[in-house]
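One chain comes next, on its own, written as structure tokens: the form predicted on its own.
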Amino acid sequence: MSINPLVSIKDLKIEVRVTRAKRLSIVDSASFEIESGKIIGLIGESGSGKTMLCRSLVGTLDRRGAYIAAGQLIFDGIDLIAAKQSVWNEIRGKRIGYVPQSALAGPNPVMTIGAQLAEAILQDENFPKSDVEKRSLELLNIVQIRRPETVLKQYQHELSGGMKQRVMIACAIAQQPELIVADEPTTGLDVTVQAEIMELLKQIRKDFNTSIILVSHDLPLINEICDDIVVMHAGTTVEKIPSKLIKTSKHPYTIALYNSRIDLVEPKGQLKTINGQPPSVGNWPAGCRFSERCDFVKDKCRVKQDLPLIEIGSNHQTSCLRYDEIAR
């Protein structure tokens, strides 16, 4: 564990209100850290809790009827769980930028791009209004949009998908945040544009020493761009591993995800898939939540118990009870 990480998440539990009395746990035990200037890849099947975890970092869980029920969420020494709205106003959009999952539809259709960038810039109340256009052009240049003077006057329907995504990233970096949370920022884009967006994020990290959480189902992309990979399954963190060591994973779920990559299939070969279906939210099996789908399962894996992350190497943690028996 790092001594002074930028973000520290430990045993985080997120619940949603189903009825006045009933609560449903959608993230049950998330734990990992983020160091300054690092890119963390967050992976896992749909429903594993990735997006809700991202929302907890920008304080917007209540918009989905969710809340943090337990655990620790620390940003640069600030307890975000206990933070008042005044504290969030100084963090959200300023110190933590957010590129939402629906970023392609993110730009407001009734506002010009210039007006939306101005909103992001003027979150800093001391910023001179006379310099807003200059700063807007700077941001569009940073995200490598051509003809920025023209784009400032356009609306979102006049932009391509890649340009919309770049505008959302420009809004996210307007205050030069220490952390950017990018929730599937390349969804719906063609492979060429995806590569351009990833290069842009890498350049932003390099230029501003910005930490980035990148959520994606594109494992080759995650493996290429990220320093570390955090694997979520059924509301829990099951492994954290340096991207360069992903081939030596010590959790069967990570191994199964990696082996299901389409780029690993020979021409006319058969795609490997993960057995069964993910457990439904809140209806998780006792013990290891991957036990019903795992090729390595033993009786001890199904015993009801907490499965904390075990340190097994430099910056490598796993929750698998049989990690020392796994050979690839």
The other form holds:
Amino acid sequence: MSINPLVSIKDLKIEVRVTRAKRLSIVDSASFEIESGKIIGLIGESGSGKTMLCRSLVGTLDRRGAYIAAGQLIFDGIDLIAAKQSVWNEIRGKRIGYVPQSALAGPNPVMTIGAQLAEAILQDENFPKSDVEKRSLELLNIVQIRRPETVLKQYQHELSGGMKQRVMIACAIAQQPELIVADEPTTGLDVTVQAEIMELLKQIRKDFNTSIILVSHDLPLINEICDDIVVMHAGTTVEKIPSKLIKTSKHPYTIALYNSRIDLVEPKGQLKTINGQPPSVGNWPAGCRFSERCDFVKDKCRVKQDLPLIEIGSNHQTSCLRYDEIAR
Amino acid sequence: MNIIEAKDVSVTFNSYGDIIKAVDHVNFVLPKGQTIGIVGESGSGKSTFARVLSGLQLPTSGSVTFMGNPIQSGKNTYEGALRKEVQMVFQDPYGSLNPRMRIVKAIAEAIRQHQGLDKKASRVAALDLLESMGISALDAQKFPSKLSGGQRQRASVARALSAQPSVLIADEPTSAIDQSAQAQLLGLFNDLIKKGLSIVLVSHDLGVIRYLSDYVYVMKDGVFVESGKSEEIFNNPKEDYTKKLISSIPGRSTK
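So the form predicted on its own is up there; where is the form predicted in complex with the partner chain?
Now the complete complex, all chains and molecules, led by this one.
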């Protein structure tokens, strides 16, 4: 653990209001840290709470009726949970950029790309209006959009999926944020476009020393470009592991995810699937939430208990009770 | 025996006076019992071509035959007994099931339509079919909105199979679902292939294509730039475009 991480998330618990009295927790005990200049991959199945965690970092949870119920969320020394709207206004979009999940619907359909970029640039009130166009072109050049002058005058429906995603990234980096939260930025895009977007994120990290949280359910992708991987299952972080150590994972869920890669088997060979379905929100099993689907399960895993991440190596933490017995 | 053959098929669209050639004079064969992959980037025309094969889109020129007979008569395709032979699975599992019908009812209706069973028997058949797709009787009673993306996609495969087709055309069946659900769906397709179903698989995910296909067509700008046996395409790609596609697969270095 580093002494001064850029972001520190500890035992974060996010709940939604279902009715006046009923609360459902969608993220329970998420813990990890992000150091500056690192790319962190956040991986897990649909519904594991990845997107909610991202939203907590940009302070837009309340728009989904959710709120932080417990835990710590600290960004560069600022407590984001207690942060007032005025504090958020200085952080959101300026120091933390957000690339949303549905890139294809990302840009505002009734604004030109130019108007939208101008909005992102003018979050800084002191920015001279006369320079907006110059800065817009500069941003579009950073994200490698061809014919930027034309694109400025276009609307989102005139652009391809990859270009829309590039525009969203351009908006996110307009204020040179210290952290970019990219929520499944390439889901639904072609492999070739995906490879280009990933190169672009790496380049941005290199040029501006930006930290990036990259959310995806694509393990090979995450493994290739991230420094560390945080694995989520059913609202909890179950493992944090450096990418290069992924083969020595000490959590059965990570191992199962890794083994379900189709590029590991021969054509038409037997695929290793993960047993069952992810548990649904509110119906989480007691004890380890992966216990129902786990091949390594023992009775002690099913006992109701907290399963914190245990430090088992440099930068490597797991929540599995039987981690020392796992060998592959 | 070729179950589907496409000869010199073109599809052009008129967009504000511009003629766009989505599919440009292509030839294609689907031998019985094989899985054919069509791969290419967005906008290469692969979905349009899949729609031509399934009869949802009429070609501007050229013809498609099913077991030697043209599928098109006048403006209609796959008429009468042919209707059930070719079924399609769509990319978006959210959009391909009726949101106001319970899964079992939606499937039972398709079975009643295509197999001529009565209401009760079709329901039993639907439950059986869903069971074989890994959807329990309990989940079958739910509305599509209550299922996960992977379950929904398996339900729409069940919907397609309820007609007992000889050909399944799958347009990007795995791109909207996550990795573990994808492994389950591909396992399912694998079982169907072993049972002798012929499949046309359209995808930009080369991993999926490599896993299932016997023969691969690579599409770019409306034409097939390369085609060949699956291993040949992946081990010895000839066209630069194919090489670029293969080099973009993430994680090849970390296998």
